[in-house]
Each structure stands twice: as structure tokens, then as C-alpha cells.
Amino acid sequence: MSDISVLGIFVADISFSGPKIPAIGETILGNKYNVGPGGKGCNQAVAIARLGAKVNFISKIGKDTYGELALNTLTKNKINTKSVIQDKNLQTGVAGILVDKNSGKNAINVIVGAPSTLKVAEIDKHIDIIKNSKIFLTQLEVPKDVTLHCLKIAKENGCLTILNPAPASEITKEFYSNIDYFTPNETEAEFYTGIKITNEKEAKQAADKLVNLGIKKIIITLGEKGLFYSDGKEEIYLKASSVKAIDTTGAGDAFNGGLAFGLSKEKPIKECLELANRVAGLSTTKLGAGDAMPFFKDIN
């Protein structure tokens, strides 16, 4: 039995670091670029694997140069690739990332490529992988019918489910009843609740609204302001780890990976949140997404 299964996408992240993020119509001279592994699902799988859990990655890629980068990344990080579908007629996805080197903030355009064609029938060939996992983690980068199908199978088979609702988009009521942990950032939480979050009080209002939709546990990540957790009864507010951030790309993925890892080890929720917080903070101290995920030995 594997600890954790992650459904999501791989994209090659092509990041450009410069003195600022250019405005429309503006050209700037940057200082360095990096091509590395990305995509929320892949980043989360790498984060979990580097912490030491067994991970399956469920996805679809092309048979091309970036597809090779995907397989090499997964293999190198000891992630099970049996459920990665390769299609020679499709392109592996790419993300163009502009990073402000002073603040670490970014702007991203993702071309999903191959996984945008994922079908329930393709996933069903690998469905035992989900059934035999403790934890199932996913996002909103693959087609929603596939995501919902997998969440339902996971719940029916006693898995803990985590939905990281990114990028934020409309989901049906049926999603809510199949989610144990819902992990939006403040922008995504605003999308689902209509509440603009600038402080702990507003985070609490948004979390209450989400609990009322039927989701069991809400974790709103607040960037440099930390995080807010609520299950409708217990509430936990944690400040962010103090680190010198140079690139925040993938920090949310590092957080979700850390959370899934903590839950798979059956740690109390506060410990899971502290661990996830630390993993997220450390991931911002290196350039890139997948490659910036910390190892377990870096955590302490």
C-alpha cells in the first residue's frame, strides 16, 4: 500500500528572474533563467517524496523533450510513474514564469498540454492505485470530471482527500461532500466565498462560509501572513516561517505536500500544519518549483 497518490499535471517551468515583472508592452533585461520541473501536481509529489513518503503520480505527458524531463524528475525523486500516461501525439505542458528577484513574487502562464485531454476511462485503468492509498491529493489543473471521479473513488475507499483548489474555478456541490481538507490560498478563498482576506478575522469569516458548504476542514494559506485552519470547532492561526524568500513559485505546492505527508504519518493537525508551513517557507529560498522542494533533513 502506498502512502499518498497525487493526481495532477507536470509542466516544464521556464522561469525568468529580473529586477521586476514587466508591464504590458514593456521589455526589461533580466538576470537569469531556469528550466525545471513544475505543475502543481508534480511539485506536490516531489515535496512529499523528498520528505520520505511513498508517492504515486497520476498524470499524462507527451513523448517529447519535456516529457523526458518529467520522467527523469519523477524517477530521480523515487516517485511511482506506473500511472503516468504518455501520448506521442500530445505536447507536454509548459509554464512561463516571470519572477521579481527582489520580492520573489511571480506571474505565470500555464499551457497544460497533454493532461487537458485526460479521460475517466484512462484513469480507471490505474484506479487501484488510488483505492490502495491512505491519502489522495489533487488540484484543479486536470479536467474536473476526472478530478471529481477520483475524489469519489478515494472517499469510497476510505482515503483522506485533499483538494487544493488551484487555479480557482467553479466546482459543483458534489465536490464539497468528497473533500476532507480544502486548501485555498487567500485569492482562491476569496473566489469561493466573496470575502477579501487581509487579516485573521476575514480568514475566519471565509473559513466559516466554506465549512457551511459541507467541507470538513479548511486551511487558508495567507502567504507571508501564515495560515488559518478551521474545522468549524477548532481554529488554528500560524504565522509564516521567517525566511529570505527569493522565489515563491511552488510554495503552495510545498505546503500541500507537507500537509499530505504529515497526515499520512497520522500526526495531530497542529503538527501537520507546522510542518507544512516550514516546508513551504524553505521552498521559497531557492529558485524554481519542483527543484526547490526541501528534503526531510532540511526541515529541522
Ligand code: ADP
Given for the second form:
Amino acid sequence: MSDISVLGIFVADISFSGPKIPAIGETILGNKYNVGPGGKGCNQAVAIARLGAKVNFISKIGKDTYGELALNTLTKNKINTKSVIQDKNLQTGVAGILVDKNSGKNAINVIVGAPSTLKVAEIDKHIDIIKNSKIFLTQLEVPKDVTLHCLKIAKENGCLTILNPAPASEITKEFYSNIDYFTPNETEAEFYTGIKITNEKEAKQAADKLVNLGIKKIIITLGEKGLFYSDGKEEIYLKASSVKAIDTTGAGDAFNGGLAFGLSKEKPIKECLELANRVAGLSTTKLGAGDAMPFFKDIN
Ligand code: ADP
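Switching from the form predicted alone: structure of the form predicted together with the named molecule?
Following is the full complex, with the preceding chain placed first.
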């Protein structure tokens, strides 16, 4: 039995770090650029693998230069690639990322490429991988019928499911009962609840609203402020680690990876949150997403 399966996308992140994020029509002189592995699914899988759990990545890529980058990244990080479908007629995805080097904040445009064509029938050929996992983790970057299908199969087979609802988009009611952990950031939580979150009280209101929709456990990540957890009874608020953030790209992915790892080791929720918070904080201290994920030895 594998520990964790992650359904999601790989994209090549092409990031530009500079003194600010340019405004529309503006040209600025930047400081550094980097081409590295990205895509929420791949980043989360890398974060889990670097912490030391066995992880399967379920995705689709092209047979091109960035497809090679995907396979190299996955293999180098000891991620099982048996369920990564490669199609020579499709392009591997890319993301253009602009980073403000002073705050580490970013603006991103993702071209999903190959995984936007994923079909339930293709996934069904690899479904045993999900059925045999303890944890199933996914986001909203692949077609939603595929996401829902996998969440349902995971639940039916006793997996713990985590949906990182990113990027935020409408989901049907059927999703709610198949999610154990729902992990929006502040903007995503606002999308699903209509509540603008600027403090702990508003995070609690949003979490209550999500619990009332039928989702079991809510974790709202609050960027440099930390996170808020609620299952409708127990509530936990944690401050973010104090680190010098230089690039927050992939911080949410590091968090979800850390959470999935902690849950796979059956740690109590508070410990899982502390670990995820630490993993995410550390990931902001390096430029890039997949390449910035910390190793288990770094977190102590
Ligand atoms: P996303 O990357 O999905 O937008 P957040 O911005 O909420 O998600 O960040 C996710 C987590 O990353 C936070 O809950 C926190 O643990 C960590 N984090 C983000 N920004 C910082 C920061 N500036 N300093 C320390 N930790 C951070």
C-alpha cells in the first residue's frame, strides 16, 4: 500500500523576480529568472516525497522538453510515475510567474496543457493506485468530472481525502460529502463563502459556513498570518513561522504536502498543522515552487 496519491498537474514555472510586479503596460528591469518544476499537483507530490512518504503522481504530460523536466523532477524526487500519462500530441503546461522580491508575493498565468484533456476512462486504468492509498490529495487544476470521480473512488475505498480548492471555481454539492479536509487560502475561502477574511474572527465565520455545507474539516491558510482550522467543534489558530520570505509561490502546495504527510503518519491534527505550517514557511525562503520544497531534515 502506498501512502499518498496526488492527482494534479505539472507545469514548467518560468518565474521572474524583480523590485515589483509590473503594472499593465509597464516594463521593469528584474533581478533573476528561473525555469523549474511547478503545477500544484507536482509541487504537492514533491513536498510529500521530500518529507519521506511514498507518493504516486497521477497526471498527463506531453512528450516535449518540459515533459522531460516533469519526468526528471518526479524521478529525482522518488515519486512513482506509473500513472503519469504521456501523449506526444499534447503540450506540457507552463506558468508565467512574476515575483515581487521584497514581499515574495506573485502574479501567475497558468497554461494547463496536456492534463486539461484528462478523461475518467484514462484515469480508470490507474484507479487501483488510488484505491490502495491511505490519502488522496487533489486540487482544481484538472477537469472537474475527473476530480469528483477520483474523490468518490477514494472515499469508497476508505482513503482520507484532501481537496485544495485551487484555483477557486464552482463545485457541485456532490463534492462536499467526499471531502475530509478542504484547504482554501483566504481568497479561495472568500470565493466559496462570500466572507472577506482579514482576521481570525472572519476566518472562523468562513470555516463555520463551509462546515455547514457538509465538508468535514476546514483549514483556511492565511499567508503570512498562518492558518485557521475548524471541524465545527475543535478550532486551532496557528501563526505562520517567522522566516524571511523571498518567494511565496507554492507555499500553499508545501502546506498541503505537509498536511498529507502528517495525516499519513496518523499524527494528531495539531501536529499535522504545525508540520504543514513549518514546511510551508520554509518553502517561501527559496525562489521557485517544486525546487523550493524542504526536506525532512530541514524542518527540525
Ligand atoms: P497559497 O500559497 O495557496 O496562496 P497561503 O498564501 O495562504 O497559500 O500560504 C500557505 C501557507 O504558507 C500559510 O498558511 C503559511 O503556513 C505559509 N506562508 C505563506 N506565506 C508566508 C510567509 N510570508 N511567512 C511564513 N509562512 C508563510
